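To begin, one chain is listed below as structure tokens, in the form predicted on its own.
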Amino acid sequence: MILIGERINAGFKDIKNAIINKDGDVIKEWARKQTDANADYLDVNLGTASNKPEDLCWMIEMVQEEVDTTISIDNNKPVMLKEAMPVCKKPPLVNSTTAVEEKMNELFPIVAEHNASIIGLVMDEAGSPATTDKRIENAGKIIEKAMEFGLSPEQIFLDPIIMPLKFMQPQAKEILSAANQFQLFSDPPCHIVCGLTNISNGAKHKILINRVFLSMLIANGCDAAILNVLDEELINTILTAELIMDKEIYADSYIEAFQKK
């Protein structure tokens, strides 16, 4: 599973006024933090808290003097981008776009000339699909057009659009049946990522559906995901399905190898 460290996002309250504060040693910390929890990449979010390209760029900078992890710019504004990139140390992921022409084509020329990766949401004009045949057709289209641009499969984040169970109990199966579906589009498939904690918002019992629903998502696929990393339950509960999914060689003390990984 690829972690996705979601915690330096501008929406928790002490990283908007460090961004505010130019308070660096609040996104080390959060950095560290989460690297040290094994994520593969770490979400930077400027939020509200700016409009500022150099902003952002301020962010990414604090994250890499700290550690040496991926970023994944969670900005889709071709002007914020196109200052952003050059200043990450490896190709990032970029977090997003819509199978909308337009906006795809807004982004893929500037994530294939730093040979980033990108999330596609299978959305379009019309807002987010109800459908599992709606997501596969959305996702077909962000497909072939990051392939006009040369990006390989591998560069590729399928996101399914994950509702919350509370209001939309019905999509979830179309999610799992959609992500399931993804994976046949390619050889070797895209990613299937996923924004987990949109399937508890709302809910009493958010820990607990999280930890269930992300099991059922990598039965059907799902190979990434932004999430709470030092969330140990959920770390293990990730491992646990893998297993379980052979996707990982088993031994007894599989958790302990990851924590010493």
Contents of the next structure:
There are 2 protein chains.
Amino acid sequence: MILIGERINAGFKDIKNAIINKDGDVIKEWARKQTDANADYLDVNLGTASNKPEDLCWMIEMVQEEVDTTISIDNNKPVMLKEAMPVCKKPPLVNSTTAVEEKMNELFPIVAEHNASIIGLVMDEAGSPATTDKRIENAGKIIEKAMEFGLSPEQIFLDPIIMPLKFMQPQAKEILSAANQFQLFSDPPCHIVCGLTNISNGAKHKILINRVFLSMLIANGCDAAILNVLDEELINTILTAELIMDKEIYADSYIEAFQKK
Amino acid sequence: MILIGERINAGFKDIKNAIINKDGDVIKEWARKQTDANADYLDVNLGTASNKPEDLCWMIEMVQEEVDTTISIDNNKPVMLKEAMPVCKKPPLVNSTTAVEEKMNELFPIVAEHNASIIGLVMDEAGSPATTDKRIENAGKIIEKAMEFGLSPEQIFLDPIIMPLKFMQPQAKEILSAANQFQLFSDPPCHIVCGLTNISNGAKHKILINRVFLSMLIANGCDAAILNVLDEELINTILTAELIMDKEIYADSYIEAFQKK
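Alternative state: the form predicted in complex with another copy of the chain, after the form predicted on its own:
Shown next: the complete complex, the earlier chain at its head.
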């Protein structure tokens, strides 16, 4: 499972303040903590704290002063990406494009130039998809366009777009079904990523809903997630689900081994 | 989800002693506890405590003096079933047949006569199945034979046969895939049942493995399980999985509502 640490995001107050006050230590601390918890990527998001490319570059630099974990740039504006991508020491993951033609034409050349990867949300001009079929149609558009720009399936992270169970209950089944079918587009397949916590938005039993849905997503091919990598129980759920799906070899101490990595 | 309480089984020492000493209170206590925990069926198993039909009948009578929950007779010997089934106040669930022709020819007439249901383990003369295809082949044999005897799909509980993750890791995926395809045999489909805890036999992180695998099973159509109905966390996993699969209508208090049933 590809773990994308969600925490360096100005939606969190401490990160927002760190950006405003240029307090690099806060960024570094979260970079370290998430890396120690085996994050494969660190999502970096300016939120509403700033819209200046130099602030995004500063965040990335702070992370890279502390760790060598790959960056996920959580921004879809070419003007920002053009500045931020050269700062990344390793090819980053761009978060994200949609299936909108204009957006893909803007972003894919930048991604290809830097040999980066990109998350593709399977939504289009009409907004979020309501059915499995619409998700697959949009995924197809993203893959086709990516191939045109010379990107390989491994550089694409398809996001089936998770909707809150509380408000759109029938969507959960559609999402699982879409993820399952995303695996069939190519061999090797694209990655399948999810912004997990959307499923439990507004719900009372968030932790349980997140864990059960993530188990089901992994059974349907999801191999990447943006999440709180410090949530041990959630990570243990992932490790167990991957074992069940035969992605890792069984050992009694599979959890302990991961923690010691 | 159809919950089958596993506890009245002479594999547990207190039940074995109760049978030997004809101590009905122990049986009644477990009948009450599991019924209060919303068990739909109570499995009744003599184990090695006895092989006398009258002892099996006694167990069933003890349960029925305390509760009116439907019995699951965990015995596949016609000589036992012929005595025990008339004692059941409601049509019971017989646990279990295999796809072996001779066994089915013995059991299905008895099941049909009492308008009962039966668990069909998808194994045959060759033993346990190792592949999805073999599971489906055996399920097909069970369904075909059941139809010959006039049983409806709702009277059949197909069991894909869960193998221990620790010793047969690649089987887990096959089981999920088989369960998924069992749904396609008929409309309405047969029930799909599992003896859940087999998955974690010998493993260190049993609780976690049980929960994650059960989530995946439910996402693949499993609608019945033989389990410890008093394990609240496991039951909460089931309730959450069924909500995600849109089998129950979302309410913030879905867990609390179940507990108050």
